[in-house]
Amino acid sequence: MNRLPNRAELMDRKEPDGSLPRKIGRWYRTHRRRLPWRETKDPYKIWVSEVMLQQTTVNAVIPYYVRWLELFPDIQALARAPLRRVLKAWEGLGYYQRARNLHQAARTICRKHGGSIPAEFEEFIALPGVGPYIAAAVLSLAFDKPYPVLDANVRRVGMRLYGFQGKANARADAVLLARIRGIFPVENGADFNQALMELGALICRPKNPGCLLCPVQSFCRAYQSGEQEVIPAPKSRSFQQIETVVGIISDQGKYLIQQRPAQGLLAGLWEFPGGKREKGETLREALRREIKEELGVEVRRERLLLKLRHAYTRFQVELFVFECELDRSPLPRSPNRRWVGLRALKRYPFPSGSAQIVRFLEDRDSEKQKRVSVGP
């Protein structure tokens, strides 16, 4: 159960004096990482980085961020781009709704705000996909607005600093934001936000925090009580285990792919036909049922090609990939189904499992080409 300070305790506690933000600021100026989105005040570029960094590590984001800005250098370029190209640029980052929201927000900005990102909180937070954290971060870092941010790193720093026991939740967030506002500097608020986030990323880590190197160790209630390893309490996270079967169907050098529905999990992405293995089915039975349900045809012959593992959202998936021959062709026509050559597959956005299959097919084709060039 969370142990949050009540109103009387908040009134009794003496807030850390102004030396806390000064110490964090000095540490940040010396130890901060040079990250591409910290070299700009462009609200679009900062916004893109903050959306990418949700649920993703800094090292994973950097190449995507650089590539994204090459493809969509400003809000107008993003608004003009077709959604498929946007999703392809996002491929591998996961949580694709983030990309869809960015794209929709860019179009809204160009339509309603003349292509200029709003600098006012109420207007900015009304955009698709913009919540309190994104709004505070972009307005603070790009426009120097006095909004404290509360991401996972800042939350962890704050809970340890003020000794909030238990799991993070909305009540804890509300109290933390009030405490941070109480020490938020009048000037350089953007640097203070960055400093708190950096402190959480480099020193006040979830496991094995570097307390001996922390610039505000003397203010930290968790360190003083020896509870820094258990604050905040870890979230319980369970994954559903799923087995899926996928059919690789080719015809004259082209592969059959289909588009997922416009709503729901992995909406709008492309994939190879297949689906979940039901209880009691063999893999081949599952494959034949899925192909019949999705394509309306029977599988004549199948061969296990490879097995993959990947995870997304709340699922851990074991993917069994079969090369298939069908009983008849052509297939019934569908606007969400296409025959695509190997090179052209690169233009389609796939979930991570299907993207791994595409890379396997590319590698296999490359090996075939090498053998042909070498000869017998």
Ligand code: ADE
The other form holds:
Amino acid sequence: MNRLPNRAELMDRKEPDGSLPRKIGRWYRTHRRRLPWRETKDPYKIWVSEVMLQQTTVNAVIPYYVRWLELFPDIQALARAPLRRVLKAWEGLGYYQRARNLHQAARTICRKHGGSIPAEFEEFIALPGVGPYIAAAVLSLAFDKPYPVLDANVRRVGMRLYGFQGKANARADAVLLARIRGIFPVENGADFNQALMELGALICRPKNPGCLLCPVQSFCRAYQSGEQEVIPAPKSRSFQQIETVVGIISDQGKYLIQQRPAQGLLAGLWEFPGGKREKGETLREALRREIKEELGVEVRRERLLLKLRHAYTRFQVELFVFECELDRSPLPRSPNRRWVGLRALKRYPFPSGSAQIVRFLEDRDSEKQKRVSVGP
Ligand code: ADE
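Pass me the form predicted in complex with this ligand as well; I've looked at the form predicted on its own already.
Let's see the whole complex now, leading with the same chain.
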């Protein structure tokens, strides 16, 4: 699918829409946003940005990206870092497997490729977490190889331009990629890719597209037929609703946290004990059952501390957080369980629901401190 056309083939090609890339390119040069990853050709930095930008918006990514490069300025620094620091730097971005893969890939590159990111498609795509999108994006943006990228923005632009009906799917993607390959410019392919993404983000938006400002309006089938807002047809998305109970257990200023298993959902992250409410249970029954199952002890008293909502992957989670007093029995020891003070909690990577709880505990603690220092 991704054999590189050679220069002669590129030059030889008939380009019926030859002015389309030129128009998009001109528009891009005047309207593009100055994003930090567009100011570099360093493949590591571009790679980090592309991995972060999968499933996350540009504005949400920028602060993470800047901080990441302070912590791990190059592939060697990332490879040397312990996984916990890597996950901590990713905390809040979600889809943590992306961070684990990037870390693993950095180690592979240092071990097998002398610390240089491979510029060949087959070698690069063999690394953990690198799929066709990341490979095309990094190799085109950093090494100027003529691979078209197809992310959600480009897909929308392409489907509208060429008037593809229906939902996005793998077959439509393959046809679209072939069409884009057919008009891919001989020079400045990196800018062409960026320009298509930028057009999708700024003009060819999912809702209320700015067709009157679009540089390629005259080429656009969807605009001509007035279908720009119905292409692509919306995906059928179903979110599973989950109610979760969480127990905050403290002893002499330390809180009990535990690590999730190394495989599966949110693998390796830390959290407060708790779990899903089962059908027919009250929240308090669910809390008592979960604590008994996980820690082997009874909850003596509990008090609802806060309610939180957050969404990830396909789940919409409502968290009911209880402060718990346990029965006297000492907790059995376990290697994946720790008592941690508030300050040190900051060093542990948590899923975003638990991270919100940590912030709540910090705020509560600093309120207490203020009251103590002001006095009665
Ligand atoms: N989304 C994915 N890649 C991007 C990039 N390089 N610039 C802006 N948004 C993006």
